[in-house]
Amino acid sequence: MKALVLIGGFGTRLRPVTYAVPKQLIPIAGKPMLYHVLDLLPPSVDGAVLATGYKSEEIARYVAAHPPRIPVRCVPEATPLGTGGAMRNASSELSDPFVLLNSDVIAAVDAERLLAAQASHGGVGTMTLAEVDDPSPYGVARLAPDDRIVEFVEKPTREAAPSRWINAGVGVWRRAVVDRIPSAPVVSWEREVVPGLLADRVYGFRLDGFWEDAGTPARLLRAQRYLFDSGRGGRRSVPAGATGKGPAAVHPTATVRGATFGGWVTVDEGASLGAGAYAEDAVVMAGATVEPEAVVLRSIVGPGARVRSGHRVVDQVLGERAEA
């Protein structure tokens, strides 16, 4: 069985970091967001196709240098094709059925149960659903008593939403659905294709664990907390020479002697926290420097950025090689 991972969009809500790094490679809880998404795949999935767009070359280089636990192949798009167009563009190696993943979803999904649900009902697909307070930014499903999806509306107004159950970005689909994607320059899978599949039986699979769309700074940091708190956060202890409670994921090449950690911190390759520096609810990316007595709180410090001695970075996103 194969998986198809949709890696589209420009990461605009995570700028200025995403001017330099695609959001899927931002490290959270010890490794890039993309690798946490791949971790959702069950053992029966033995390969993945990455449908890449923005900064596709950088993603291809990274996965080649840091091979995931299953083989992956990047299929770039020359121009933005939309989610449906990206699926069609990358569909030549898909299995029947295949797993479809959004690359910015951090969730607790029992993929084996999801696959079993698809096999048991025999429809054209099964879509994971998460219940949220405000469904308006998402695709929203109305469910029959047997969890068959009878209506699917992409980004309705809050008042017009048919429920609070939204597309959670993980699904299992029969290969034939790809043939239903129009050959238009840009196609939205959620808006233009999924509603037309409902007559062929699409079912919802309701999640009861955590779920987060990690597309904004606050949501990305919340996703990191979920990962740490669920035990999926890599190295949890505060490293030797530092103090504090953690959890923290500190790359072996990072320097943190004398620093203090609050909870939920990632310090990436070659980064440094000076003596007396404090970090909590934060991501410090590759090569960044947090100088002595500086504070980083609820923030992302981009690659090669510098937080000067004694300065505080709170609720901010610093871009590549920025200073604060």
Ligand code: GDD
Contents of the next structure:
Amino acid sequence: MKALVLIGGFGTRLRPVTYAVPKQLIPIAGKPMLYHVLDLLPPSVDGAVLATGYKSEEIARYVAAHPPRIPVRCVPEATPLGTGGAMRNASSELSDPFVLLNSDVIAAVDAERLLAAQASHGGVGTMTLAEVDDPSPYGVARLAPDDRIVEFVEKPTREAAPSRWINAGVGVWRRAVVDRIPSAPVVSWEREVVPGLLADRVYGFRLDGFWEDAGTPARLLRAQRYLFDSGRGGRRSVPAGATGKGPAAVHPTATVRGATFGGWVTVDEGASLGAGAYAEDAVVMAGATVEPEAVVLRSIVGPGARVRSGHRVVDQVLGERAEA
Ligand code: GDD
Ligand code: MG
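Form predicted on its own already given; the form predicted in complex with the named molecule follows:
Expanding to the full complex; the earlier chain stays at the top.
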């Protein structure tokens, strides 16, 4: 079975760091978001197709240099085709059924049970649903008592949302659904295709564990905390030479001597935290420098960026080679 991973978005809500790095390659709990997403796949999935667009070459280069657990093939788009257009563009690579993943979702999904649910009800698809307080930024489903989806609205107003159960971005679909994607240049799967599939029976698979769309800075850091706390990245202790507490995922080429950790920190390749620097709830990307006595709290420090000595970076996203 194959998975299709939608990975072509611009990552606008994570700018400015996503001007340089596609959101899926931002390291959280020690490895890029994309690799945590691929970890969701059950053993019966033996390959993934990455529908790339924005920064497709960076993604192709990264996966070639760091082969994921299962083989991946990139299918790039010259211009963004939308989520539905991306599926149509990659359709020759898909299995029946196939797993459909958004590439920014960190969740405790039991994918084996999801596949079993699809096999047992015999409809055209099964969509994992998460319950959230405010469903308006997501695709929202209304369910019949047997969990069949009877209505699906993408990004409704809060008042118009038919429930609090939202598309978690992890589903399994029969291959025939791709024939229902219109041939327009840009197609939204959620807005233009899913509502029309409901008559052919689509079921919800309710999630009762953690779920987060890591597409904004605060949500990305929340996803990182979950990954650390659930044992899916990093370690509890800080590296030798540093003080404070884990969890922390520090790349072997990073320098952290004399720095203090406050927990839930990723320090990527070649980055450095100076003596007396403090980092908590943070991502310090490749080649970034946090100078002595500087503080990084609830923030993302972009590749090659510099936080000057004694400076405090709190609730911020610094872009590539930015100075603070
Ligand atoms: N290949 C390709 N081409 N991928 C795309 C394109 C495109 O034109 N546009 C978006 N994507 C990818 C993004 O990279 C992301 O992984 C996924 O499709 C979803 O896009 P987002 O931009 O993150 O959408 P969203 O978060 O607003 O909404 C989606 O996810 C929610 C759950 O997180 C929808 O699927 C909602 O229904 C869902 O609730
Ligand atoms: Mg998203």
